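Encoded as structure tokens, the following chain is the form predicted on its own, with no partner shown.
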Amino acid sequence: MLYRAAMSEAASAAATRATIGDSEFDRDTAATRRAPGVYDIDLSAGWTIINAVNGGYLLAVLGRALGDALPHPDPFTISAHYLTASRPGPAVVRTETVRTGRTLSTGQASLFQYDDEGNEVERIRVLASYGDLDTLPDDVRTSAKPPAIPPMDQCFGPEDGPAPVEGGSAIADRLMLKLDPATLGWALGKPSGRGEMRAWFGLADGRDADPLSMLLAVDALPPTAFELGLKGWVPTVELTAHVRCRPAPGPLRVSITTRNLAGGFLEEDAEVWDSAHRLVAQSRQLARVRLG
């Protein structure tokens, strides 16, 4: 079965696995509340890929504190703008409310550090409606399938590689990434041209998926662009993401497309499944690539 091998392996650590607001993904993004709206945070350095602040870190850092200068829990819907590359240190959000309604509230968010010059610097730009999922009905209707990836014990993460994987990165040590060797072409010098990434999903110290780790979790995988036999850093634009239900406990399923590179420039679709086989979050992002 396709769930049991996984599942098995989340169990095997049940044990000593982080909760939901005690991990290092819930201490790295908090912001201390220095004033209504304004809140500092340190940007951690074991979420970067080489130098620059993982976009899905930062997202799930600004929903963080939009989460709690909204009336409403959760994150339905957020775009975001990646204006300049964040690094790590400290860094401001400011936070503004943009409407507040019985089922929905509207606000937007911006991420600002100091540049080394000693200016303030915008990082992201956000702007987001929150509700709260548990009080969503339970119709679905849906031709949406969840991907097909092999049981966890036949993929492979960046422990499997004899040597680091080019560009690796500190937020690996950070996830529990299993990418399904169909998406590993190149890993191996052998891309497949088709502009796919699949892998199962978690956090490394265990703890389980909510709505603002799978704002992560969509920009976690390596990029599309590298079955595509493009190498390099590919930083994203803009992304837009949708929670759609509170997801379940386990390992979740990452499945991310790309249908069209142009211009210098693809779009990355992205599905997040749970172990209950829900579609639970969705994603597209605009990034830019280096071709030649």
Contents of the next structure:
There are 2 protein chains.
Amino acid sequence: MLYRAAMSEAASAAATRATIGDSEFDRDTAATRRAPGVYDIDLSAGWTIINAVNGGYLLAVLGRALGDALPHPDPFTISAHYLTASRPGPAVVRTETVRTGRTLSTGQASLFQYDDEGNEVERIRVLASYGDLDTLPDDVRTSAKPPAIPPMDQCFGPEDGPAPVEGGSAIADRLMLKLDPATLGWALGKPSGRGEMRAWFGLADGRDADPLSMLLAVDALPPTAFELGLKGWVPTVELTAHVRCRPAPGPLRVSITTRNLAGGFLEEDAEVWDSAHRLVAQSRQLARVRLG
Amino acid sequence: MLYRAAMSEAASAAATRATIGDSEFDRDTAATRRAPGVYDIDLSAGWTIINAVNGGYLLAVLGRALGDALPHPDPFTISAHYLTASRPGPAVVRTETVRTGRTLSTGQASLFQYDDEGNEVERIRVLASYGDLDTLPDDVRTSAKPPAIPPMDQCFGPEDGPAPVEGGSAIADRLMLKLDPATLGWALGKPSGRGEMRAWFGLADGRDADPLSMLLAVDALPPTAFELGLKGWVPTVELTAHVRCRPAPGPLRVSITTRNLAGGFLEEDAEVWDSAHRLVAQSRQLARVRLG
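Given the form predicted on its own, corresponding form predicted together with a further copy of the same chain:
Starting with the chain above, the whole complex follows.
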């Protein structure tokens, strides 16, 4: 009886752990093809930070539509220009195939929502080249080193303290985010003055990482601006991500660096490392800051 | 008589030094508006490297057309996907205004050439957001440091040794390029094994740098792949450049780094520093390599 009870409990746990294809993230980034190149979207309210729909979540939505539209499955390099602020609710993604090749294809995609008169308003436009990560040779000569971040049990997430950022942040409930205490000074009123943010990253329901969830990961940490002593919103103007490898199962390490805060703008360079110590994704975004 | 002769000689020298707007680079990147959003181009054979038209030169051509088409003059962030190889000769750029705002506008542009039947073939597609560099506040908190590169007279250009790269490289005649000897091992048969390339950069006719010439500068050095011991072509798949500041007059320092050579691809991160020690531009490209 004990054995059967234990097995039943294990089976229940296994049945409830989310998987790639069956998870909050997959459901909330679903793109339903209505016609060739036209995808119906329902932007979830669950991936907002301070009431704004997270830019990485939006990039993943567009990435999913393009992965369906193009003959190659994985984003290799994807650039997004953020035009107007998205809102939870209905949206449509329109894709265009720009060029198809043997190993790479290029596509363009736009996400639209609707104004009060029902007219389409473009929120984001993306240009991307896709390939097949599973066909890449495994010759790896990466000279970069993984970030120095303490073990996960020595890092802290939103659930470990009072909510440091005012306003709704539903995304916090959907992520497993454990920040390096060396990049948490801002949450204690003592920003370090260094443009750095580092964290262990995963999805709260246990779903493993994949190329699309890495598009979320590069934009899901608190802004480096907080550690630079800046307050307020740091909207992304443009973000380019390179996906270099299918990530191994297990948590990711994300390390973000800003070195050029100037003239009302800053860049955030993100590196994503997987549990096999591969540099699986890199991104750079240009964002606006409010100075002074 | 001596005084008038000296003044006349000085006047002649001043008259021949190229300026922004009147230079080889400006003539060869000219975009002639034929109709709204349609620009006739003549791709010069003067900016080729190993017979391929340089990707930064092509980006500058597209950047010039977009600067004319959009209400803001300067590229702040520009992403290009390189689809098919361009050739010297006639081309057309077609632009689309995606969104115009008070301080930023976004546009898209494609460069086409013609196949044997006269059909348009897309070479490059670009997405870019433009602003006005002259309106940016001068609050500069850049933490990055200029590259450690020896004084120009201790660096070396193509003219200082035998041609290290086989094949035509007309671009060498149009650039003032002086490479850091620490990144020149490849030219002597002894690549360092480090993914680095650094140089002083200018235009051979003396024209000062500007935002468009910086789009050339980020892609005009020898590939880091040469220092990694790789031979052959390293074609750019995608390149994103951020222009952060109008460069001061005088030579630029360009520093390129590769840290993630893996799976048949590498990234090249370029930093451009001006004579006033400002980090004036940054870029990252994804390129394909032939391994083994």
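So that the term is clear: the rigid core is the largest set of C-alpha atoms that superpose within 1.5 Å between two forms. Only a predicted model underlies this, so the values are computations on that prediction, with no experimental measurement involved. Residue numbers count along the first chain shown, from 1.
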- Message: So, superposing on the core, is the move of G118 at the CA at least 2 angstroms between these two forms?
- Response: yes
